[in-house]
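Presented below, as structure tokens, is a lone chain in the form predicted on its own.
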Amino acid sequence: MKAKIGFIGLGIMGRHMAGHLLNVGYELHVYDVSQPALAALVEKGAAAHAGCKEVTAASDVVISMVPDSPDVEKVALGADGIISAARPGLIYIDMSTIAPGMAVKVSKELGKLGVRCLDAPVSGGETGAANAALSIMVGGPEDLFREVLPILDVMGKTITHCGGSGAGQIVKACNQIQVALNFVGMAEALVLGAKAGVDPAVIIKVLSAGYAQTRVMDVRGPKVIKGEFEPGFKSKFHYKDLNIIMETARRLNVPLPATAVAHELFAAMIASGRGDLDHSAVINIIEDLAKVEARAKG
């Protein structure tokens, strides 16, 4: 008999994740702020309910995939959270993006009342979540997530256990890190061109044949030559997610000179009003500065 499972958090990614589930056949209970995220789900086939507690109260895995670490915290330990309807043999998996501090705290909290816990933040941005191609990464006990792992299995494609609870976390912002340089070394390429004259669509076609290729330039390269920002992960996600990662650095004393630039570059988008366009939007700050527009001009 399959699981019972909770989804609290439907936005761009989570309306995807809770579909997959609901269409291979998991009975689903839902929660979200947004009552037409909900409504949609309901209309698929889920139970909606009015919060975390009664979510809990009718699963036995809760997912939950929501914004940032205190939107975690009050999911898991608030008033009316899993915590109020915490019980033995519980499983809770938080697949957002949070401080690995937060995923150990909500472990431990929610252990003390034999909830089993795992953090297994995503990457594939909606693309991968709509195609349940998305990598996850997974910190916790390993007897519960090869417990769990089918359930993985119907929202992503690369599913690593990566060690003890936040480990899931820790490996998260590492591959944050590295989307965001790529990111930004494509824009300072797709500039640099742009303002010599040379079409950006040429340079996105040679790099992507060379050394230079990367998944961020095969899949978000051809949008922003033509200046289509429509959020696969919105930028001020990513830049909560440098934050993450900054504070992190911080506390295990680790120098992270060009994140920090990065850093930087996302909170220039943050304070130019460009929060809720994809990350790949980051190229506006660098056009912005060098004065040229990198479009195709074919």
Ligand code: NAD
Given for the second form:
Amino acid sequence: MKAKIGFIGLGIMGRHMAGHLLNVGYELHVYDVSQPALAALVEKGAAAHAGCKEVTAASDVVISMVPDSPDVEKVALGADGIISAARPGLIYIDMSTIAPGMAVKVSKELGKLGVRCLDAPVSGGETGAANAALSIMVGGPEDLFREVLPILDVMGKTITHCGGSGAGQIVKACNQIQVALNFVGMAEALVLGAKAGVDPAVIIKVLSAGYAQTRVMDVRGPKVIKGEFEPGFKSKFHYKDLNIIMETARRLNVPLPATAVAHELFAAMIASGRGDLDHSAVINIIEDLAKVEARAKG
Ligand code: NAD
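Mind giving me the form predicted in complex with this ligand, seeing as the form predicted on its own was just shown?
What follows is the whole complex; the chain from before opens it.
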């Protein structure tokens, strides 16, 4: 018999991921603090609940996809959180991007009550979530990873066991370094070319055909040069991830000079009120500095 699945956090990513689980026939129990987000999944056949405790009581496996470490702490360990309906045999998979230390703390606390936990953050953006093509990086016991692989398979394409508790979040931090620097690199290239008078559409066409090609440019470049910055992935979330990265680097005594610059550029996005725009909007900061907009001419 298929496991009953609980899904907490039905935003840009969670709504697609939960939708796929429904589509393949899982009994799905859902909760989100946002009523519209909850209603969208109920319309597709999920059972709505009043909170995390109720979702947990109705489920064999609980998945969460919420914004940040304090949200996961509340969902998992809060007064009405998963912990309040915890029991031996329950499985909890947090797929949000959070601090590795919080993933370890949640796993330890719930582990005391017999709950087995995985951290399983994702990469691939909303497109990856919508197409069930996410890259999922998993930390926790390998036997548990194998046990829940059929569930993760419904949401992702490349699913990798990265190590013990927290290892999924460490790999996600590495991922976010690479993505942030790709966005900053694309921004500087487009702004330099635009100020010199070259059509940014030409720059994207040429760079995409050679060694400078990146997924970031393939997916977001054409939107950026039209001035389209609807999220996608909100800048405030990438700033949150860069905070996690810099804290982790300080703890491990690893200098990250280029990431530190990206961190400051994303701080400028928050300070200038751009936190809810897509992270590709970091180009706006470079545009402001250079006093030019990198928009396609055609
Ligand atoms: P989102 O803001 O669109 O969705 C988060 C949802 O969680 C919202 O619907 C919100 O109402 C709900 N929520 C918040 N606190 C809650 C609580 N205590 N209980 C129940 N529901 C709660 O965010 P998103 O873009 O879906 O991102 C979710 C996570 O996935 C973040 O950690 C983000 O960094 C990560 N992520 C996002 C993307 C992306 O492209 N959007 C890609 C990879 C990873």
